[in-house]
Every structure is written in C-alpha cells, then in structure tokens.
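Heads up, the chain below is alone and in the form predicted alone; it's given as structure tokens.
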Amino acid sequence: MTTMVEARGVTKSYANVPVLRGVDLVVSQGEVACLIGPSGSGKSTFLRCINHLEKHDAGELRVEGNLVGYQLHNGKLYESSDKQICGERANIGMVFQRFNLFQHLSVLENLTIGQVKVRGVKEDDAKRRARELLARVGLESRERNYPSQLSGGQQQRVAIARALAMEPRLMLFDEPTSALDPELVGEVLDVMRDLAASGMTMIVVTHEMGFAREVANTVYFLDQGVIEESGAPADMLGSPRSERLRSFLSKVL
C-alpha cells in the first residue's frame, strides 16, 4: 500500500524539556491510525508536527513521500517558505478540540473562504461544494447561522466539513470530542465513522476507546514521548502487552 505518513526518529522539546523522544510511525493510504495515551504524552504535539504547526527538532516527517515544512538541498534541510508550507497544509485537513471556526463568518462562509482564497475555486463552485458537505454532516439547514448559534457538536461537524472542503488527502483529528458534552459526542463520531468508511486516511488523537476499537486499523500508545506499543485495536485494547498500557486502559475503559 502507498505510504501516506512516515515518521522516523521525530523529536521535540520545549525549553529543553523533551516532549517527543524519537517517534516512528507509518500510516498507509486509506488507513485510520488512533493515537492514545495519557495527557502530556506528546500525542497532540506529534499531530501538530505533521502539518508543521509545530517544528520538530530532529528526525524526519514525510507526507506522501515529501518532507513537511522543509526542503532538502545538497544534503541540508532548509525550512520552506510560508507560501510553500501553506500549499502543503492545503492537502492536510485538521480538526481541533475547540473547533477554531471564524466566529464573524456564517457557516457557509466558513466553508467557502479557504476554497476561494487558497484553492482559487470560483465562489459559486465553492458554495456548491460547501452545501454538499453540510448535507453530508447533517447541517444543510444551518448555512446562514453563525458559530455562536450552534451547539458544540454542530460546530465540530462544521469544522470537519470545512476541512473536507479543501479536498485533503489526509485528515488529522486532535481530540475532536474532548470539548463536547457527552450527549454530543456521538454525532461527531458518526461523521468520523462515515469519513473512515469512505477511505479517507486519518490520524486521530482520541480518548474514545470504543471508536478506536471499531474504526482504527492501528492503535499507537504514546507515553512520555515514546510509542510504547502499537498494533491492531483488538490486541491493543483487549490484550495489551505492557504493564503501562494495562494501567492506562484500566483508568479509561
């Protein structure tokens, strides 16, 4: 299978405090990878390194075989220009914990602005695409609303639709249900299940073990900046090998 994301020895520190200590990971096209682990284990930092929202200190990160945020010339790495990085990010959708919608724009405008400004799509075409995606996430009647007029679950579904509007080849989810009331979690996970079933490559940082068990191809357990264990969901969540993973699961299952 075609490799979509490859990480080799990725490290990251903040003020000399290591957060990632040499992460190795390979995700193939069409796969769903779930990253689990305790808070502070480096999951979100690693996810943000994939699209260069955070700069990793060492190691290699590639998406579809290309370095992210860097260019290689004569054996040396140079950081890409802002324009080049924006172009790379356009192919990588990301959904955050706190939605990150533009509060001053309507739902429809949130979905069209990136298409027009970054992709150069004509406005009418962008609106048509936006409405198709709003229907896909069950919010076709909300296009004129502003984010403040929506529930948290609805805002997160808009955020997913906005990411999809850019026609990404990879989707990153950073604990997309952690800021939601429990009764709203299901509607977001349903959209993500549908997306996984459509063949979208996804890397998901999550505490939703049921979702990981049902949807993931591979589950990665991060602890203190290292992937301690990885494997099929049934093995990882049903028969963990390490004492550290057993201890973690006993607290979250």
The other form holds:
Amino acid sequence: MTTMVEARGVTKSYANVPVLRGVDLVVSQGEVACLIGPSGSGKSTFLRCINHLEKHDAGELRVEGNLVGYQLHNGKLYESSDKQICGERANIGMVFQRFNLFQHLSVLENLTIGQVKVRGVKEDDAKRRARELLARVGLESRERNYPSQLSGGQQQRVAIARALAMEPRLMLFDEPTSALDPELVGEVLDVMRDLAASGMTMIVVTHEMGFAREVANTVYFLDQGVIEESGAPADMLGSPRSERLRSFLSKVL
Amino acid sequence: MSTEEHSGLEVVPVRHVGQWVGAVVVLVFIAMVVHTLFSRIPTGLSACVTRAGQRVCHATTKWRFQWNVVGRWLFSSDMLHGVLLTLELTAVAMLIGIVLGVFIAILRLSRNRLLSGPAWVYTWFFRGTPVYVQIFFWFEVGLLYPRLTLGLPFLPVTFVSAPSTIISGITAAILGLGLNEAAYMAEIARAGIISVDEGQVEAATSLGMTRRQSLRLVVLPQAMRVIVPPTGNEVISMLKTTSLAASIGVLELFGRAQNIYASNYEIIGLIITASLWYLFLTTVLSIGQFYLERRFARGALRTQPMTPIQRLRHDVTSLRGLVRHSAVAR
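Write the structure block of the form predicted in complex with its partner chain for the protein whose form predicted alone appears above.
Complete assembly follows, chain above in first position.
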C-alpha cells in the first residue's frame, strides 16, 4: 500500500508553549485513521499542519511523498510559494467542527466555487458534479437554500460535499460532529461511513468512540503533543495498555 | 381583539393619562410649526384700487418663508445645474473614498508593518483635520507647488509634470472630499472585514484559494453586510458635505443658491430651495440604501425583511383577513 501521510517527529509551539512534541504516524492510501485524545492534546493542530493551515516548526511531514511547506532541491529545503501551497491544499479536503460554509452563497454555489475558481472547471460541469455530490449526502432538494436555512447536520453534510467537490485524495475531519445536537450526529457519521467504504483516505479527529471502533483501521491516542498509543480500534478501545488512555477512555465512554 | 369577555364581567382598560397629555402637547406644537411655516407678514406696501369712484387701499402681505421664491427657483435651470454638479461631486468623491478606503483597510490589516503603518497614518491624518480645511488646502496647493511633478526622490527622473493650475475648484473639491472620505471608508471597511468569521477564511484556504481569492470571493462579499449600512450614511453625508465646495466658488447646489441670492437678496427663499433639493435627494438615497442592504443580507438572515411594498400588501391582506374574521364572528 502506498503511503498517503507520513509524519516523523513533527513539533509545533505557540509562543513557546509546545503543542506537538514529536508526532510520528503513517497513514496509507485508503486507510481511515482516527485521532483521539483529551482537549489540548494537539489533535486539531496536527490535522491543520497536514494541509498547512498551521506551519509545523520541525520534523518531517509528507503528503503523498511531498514535504508539506517545502520543496527539496539539491539537498536544500526551499520554502514553498503561496501558489504551490494552495495547489497542494486543493488536493486535501477539510471538514471543520463549525462547518464554515460560505454564508453568502447558496448550497450549490458553496459546492461550485472551489471547482470553478481554483480548479478552473466550467460552471456547468461544476454544477453537475455538485448535484451528484448533494444527492450522495442526501441533500439534492436543498441546492437553492442558504446555509443559515439548514440544520447543523445538513450543513455539515454540505461541508463534506463541498470538500469532495475538489476531488481530494485525502480528507481531514476536525471534530465534525462536536458542534451538533446529539440527534443530528448520526446523519453525518453515516455520510462519513459511506465515504470510508468508498476507499477514501481519511484522518478524523473525533470524540465518537463508536465511530472509531466501527470505521477506523487505526486509532491514534494523542496526549500532551505525542502519540501515546496506537493500534487497531478493538485493541485500543477494548484493552488499552497505557494508564493515560485507560483514564481517558473511562471519561469518554 | 383586546376587549375579550372575561366570565361575563365588564373589562375596564387602563387609562394612559400621560400619553394623552403628551399627544396634546405634540399636536399643539405641530400646529405652531405649520402656522408659522405658512404665515404671512406685511410687506410695508399697500395696494389700492378705485372702485365706483372710491379709492380703497389695503396693506399687502407676503409669505414669511418666501414660498413664492421657492416656487420660482426650485426647477430653474440654474438650480438644476447645481443639482447635477452636486450629484457628480458626490458620486466621484464617494468612488474615490470607497476604492481608496477598501484598499487602505486591506493594507491596514496586513501583517507587514510597512504596509499597515502608513495606512494607519493616512487615517490618522485625514480624519484628524477638518474636511473644510482640506478642500482649501487642495485649492491653494499651487502656493506650495507651482508645478506638480511626479518622479523619483533624489534622482533626476520625472514621469509627469504639469502646472498646478490644472487643479480647478471642482478638482480641489473632489480631492478634498474624496481623500477625506477614504479615511472614514477605510475604518468602515476594516470593521466589515474583521467582522467575518475566521473560519470562512480557513474554509476558503482549505479549498486551495489564494489569499487574494479568499478576500475577494469570500470575505469581502460577507463584509458588505456590515459595510453597506454605514456607507449609505456616508453617501448621504457626502451629498450634504459637497456644499462646502461653494466656499471655493464651485457652483454646486448651494453655490448656485448663494450666487442667486447675492443678486436678488431673497436669501431665505433660496436657502429653502436648496434645502428642499437636499431633502429630496437624501430621501431617494435612503430608499436605495434599503434595497441595497436587503440585497447584501442574503444568506445572513433566514427570512429577508419585507420591502415597503410587500409590507403594504401584507398589511392589506391581514387586514382583509381580520375583517373577514370579525364578520364571521358576528
């Protein structure tokens, strides 16, 4: 299996406060990886480093073999230009905790804007693809609505469709169900489950242990900026080895 | 609806004595205003007619507020030309103000201090000195630079050069009003831009948009909802502020009025004529502002506010429903 994301000793500090203290992880193509851990453990920060929304301080972070934020030439690391970074980001879909749909655009426009303005897809083709994706997340009847007219669960499904419209090779989910009312969590997880089944590579920061157990290939437990423990979900969640994971699970399960 | 029956007993509504007293005071005040607006005063002259061999004289009167003067000048070509120039000054000065203002706001929000610093200084300077003084400065700039030259400092390089007489009164007014407006618009635009949730930029970025794209396609359209209402106020304010240009001899609306009353002394009548035009124009602008705000509120509100026409239709429909309802009840 080809490697999709590879991290070696990735560190990151905010104003001298270390958030990531050397994260190592390998995610293969088609794999679903769940990052769990207490808040402040650096899960979201690590996720945001992968598509360069945050810049990591040191260590090696590769997506599809390419260094994130740098180009290697003749033994020197050149910082990537904004244009190069944007091009790489377009291949990585991201879904946010608070949906972040474009409030001034209709559902359909939310799905076409990236295709048209970043990918240069023709308006009609973009619309066709957008409608396919809306059907896939069960919202084909809502294309004319504005985000504020949708429920949280519907907004998050649109946000997933918006990310998919860019035909990403990797999807990042940053606590996609944390801002949802409990009864709306299921519809979003269903969409993500379908996506995983279709072979999409996914890295999911989540507190939904049920989802992790059912869908993830590997679960990573982050604590205080390092991966404390990782493994198959059944082992991790069923018989945790480290004391910290045990205490974390006792609080969330 | 309010007089429901409560177990067959008579309901005595609360008496709002204070409201009644207040209403009477206001009505008397309104009557006083109307009375004085349309009162007549003696001219000091008398008119005489000879009727059946007898000469009858009576004192003549005239409108205190010179309404006849207003009627004579309101649609005169002199005033209409003034109206046109006022509109032109407003449009051009606002255009400079908005374009330059948004540009300065973007500079101001830059992380580069060399860009944000000068933007701050610009706002500080142009907001800190009176626009009236600024208009005079541009009018008299020839005293400072007899020739206007654009080149590189300390180097014998000149791009363009022209005598400063190319700055006419109108140009000076546009420069003064526009550059001053840019300082205010910069603050308005900045408030609008920072009002947009950071998550919007992150989402745009994660789709692969460049910073410029996310600003143009995502941030500014949403900032417009915050920018448009105060900008409407600025346009209305600008329309009136253009009257300052009269002081450097620009014949806009008020300049025309001054010109005319300087020769016929019908001062009040012409001031009122100009005022009526200003009132009319600001009213039209306010209506435009309402529809513009409605347009940019798209997506921010679940339901759009009704236009006055829609509200009227809604009121009529509900009134009709009410009438039908009470008819059935009877």
